[in-house]
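Listed next as structure tokens is one chain, alone, in the form predicted on its own.
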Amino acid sequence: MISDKNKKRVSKRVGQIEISATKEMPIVAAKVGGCVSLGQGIPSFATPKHITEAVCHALQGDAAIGKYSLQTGMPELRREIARTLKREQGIDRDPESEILVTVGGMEALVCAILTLVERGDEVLMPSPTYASHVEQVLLAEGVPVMVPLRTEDWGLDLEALDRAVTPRTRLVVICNPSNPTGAVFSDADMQALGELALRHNLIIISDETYDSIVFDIPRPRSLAADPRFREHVISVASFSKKYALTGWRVGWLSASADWMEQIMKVHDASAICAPTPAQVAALAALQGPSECAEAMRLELHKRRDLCCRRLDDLADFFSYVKPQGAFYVMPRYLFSNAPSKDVALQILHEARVITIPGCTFGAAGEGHLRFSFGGDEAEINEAFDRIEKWLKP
């Protein structure tokens, strides 16, 4: 706990942000002991072998691996990202001036937000939304404006978004597929969002961390693929989830050269460059066999179905929207009127299961809990066994 004396020295921008509950709940659980997790969004898979082998080879034979890369990232990696964007999404980006390799998707997001948000600027955020997006806007001294999603399917409410625009509105920040709901916004709704941005001269920061992790439906199309929106979309992606590289901390940002020139200033001041060994891992991920990523997606599909079956067995206690992407489901709890943080802590202490309170994702998340099915089937079953025993003693 910071002393009152030092608290006065903390900047306002830092004093108003918080560590998200996704990080806080595991800390509490470590003190409780013996917990299993439906909490933090970490896939259980090991980093694929061909990736670790490529890094080991570079560590042994490439003297440059222990040095800084170019600030924008290794040229070969940027070219490979550009080829991947063109092949998978039809997006044309110049690897020299429109792609930046970052320290995970999180650094990419904060660089873009700090570049574009002035003190008092409003940022539209479909809610429930990823908690760290909110904290990043607050860090930039902006004003998060939560616009509730449709409760029946966690879809975009485009009329509400349009009504929320004011002369102070600068950005829309969106995560598709969604963390925390697991929803995948339709291409039609995303096109309408792009048109809204054109109409009001807004920028869309599109968090596409989970874009390849979808179930039963086609992969969503990035707005950056439409030439009309090219100057209005900044795309952020990560290697963490698709390739099981969470600890390697490497992602990327793509934007028009005008935006990139400014975003690079923040990147340079905060990180200089992404870790070179992590960039070698990312390059191996893109150049290596794609079967490993597909195998992980299929396994997550099975875990999604398992999680939904277990929730169906608890229909008297939870209602939920079946997720179509990412590896989260956000059920409403029916057994209590208590705030979601209290419910999550009660489950943690009494059932010894980590869940994430919905309030951390905005007011629209209150009354819900976020469950992650990133863990293996044994952990998912153990967590639900404990919750069921707790609910049905």
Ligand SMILES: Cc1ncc(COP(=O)(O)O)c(C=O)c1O
The other form holds:
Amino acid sequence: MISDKNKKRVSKRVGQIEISATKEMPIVAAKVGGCVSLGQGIPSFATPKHITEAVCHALQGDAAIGKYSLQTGMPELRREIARTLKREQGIDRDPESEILVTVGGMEALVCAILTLVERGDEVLMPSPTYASHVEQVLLAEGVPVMVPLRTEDWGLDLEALDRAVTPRTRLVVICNPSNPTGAVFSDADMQALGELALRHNLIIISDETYDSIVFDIPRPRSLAADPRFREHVISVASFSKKYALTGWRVGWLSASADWMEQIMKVHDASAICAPTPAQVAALAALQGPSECAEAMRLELHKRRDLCCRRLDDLADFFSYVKPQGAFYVMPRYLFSNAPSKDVALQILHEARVITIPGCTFGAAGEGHLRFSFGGDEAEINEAFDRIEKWLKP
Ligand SMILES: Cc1ncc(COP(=O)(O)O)c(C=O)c1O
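Hand over the structure of the form predicted together with this ligand; the form predicted on its own is what we had up.
Once more the chain from above appears, this time first in line as the rest of the complex follows.
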């Protein structure tokens, strides 16, 4: 706890932001002890073998691996990212001037938001949404404007988004597939969002951290693939979830060269470059067999189905929208009127299960809990067994 004396010295920017409950709940759980987790979004898989082998090989034979890379990232990695964007999404980005390798998607988001948000600028985002987007906008002294999603399917409410635009609106930050709801916004709705951005001259930061993790439906089309929106979209991507590389801290950002020139200044001032060994891992991920990422996606699909079956068995206690992507589900709890933070803490202390209170993701998340099904089937089953026993003693 910070002393009153030091509190006065903390900048207003930092004083007003918070560590998200996603990271706080495991800290509380570590004190409680013996908990299982439906909390933080960490795929349980080990780093794929061909990736660790490539890094080990480079560590033994390549002196450059222990040094800074170019600030924009290893040229070979940027070229591979550009090829991947072209192959998978039909997006043309110049690897020299339009792709930046970052310290996870998180650094990419911070760099983009600090570059684009002026004090007092309004930033539209759906509610509920990824908590760190809100903190990042506050850090830039912007004003997050939360626009509730449709509750029946967690879809975009385009009319409400349009109504929320004011002369101070500069930016939309959107995450598709969505953390925390697991919803995948339709291509038609995303197109309409792109058109809204054009109409009002807004930039869209498109957080595509989970873009390849979808179930039963095609992967969403990035807005940057449409030439009309290309200049208006800054895309953020991550190796963390698709390749189970959360601890390696590597992601990327793609944007037109104009934006990139400015974003680079923030990247230079904050990180210099992404860790070189992690970039080697990322390159191996992109060049290696695609089957490993596909096998993990299929496994997550099974876990999604397991989670839904367990929730169906608790239909008197939870209602939910079936997730189509990412690895989250955000059920409404029907057994209590207490705030979600209290409910999540009660479940943590009494059932020893980590869940994330919905309020963390914006007011529209209140009354809900977020469950991650990144853990393996044994962990998911154990967590639901405990919750079930707690609900039906
Ligand atoms: C929506 C979203 N964006 C960005 C991130 C950050 O990912 P990374 O590990 O690439 O920094 C996360 C991590 O959970 C996320 O859920």
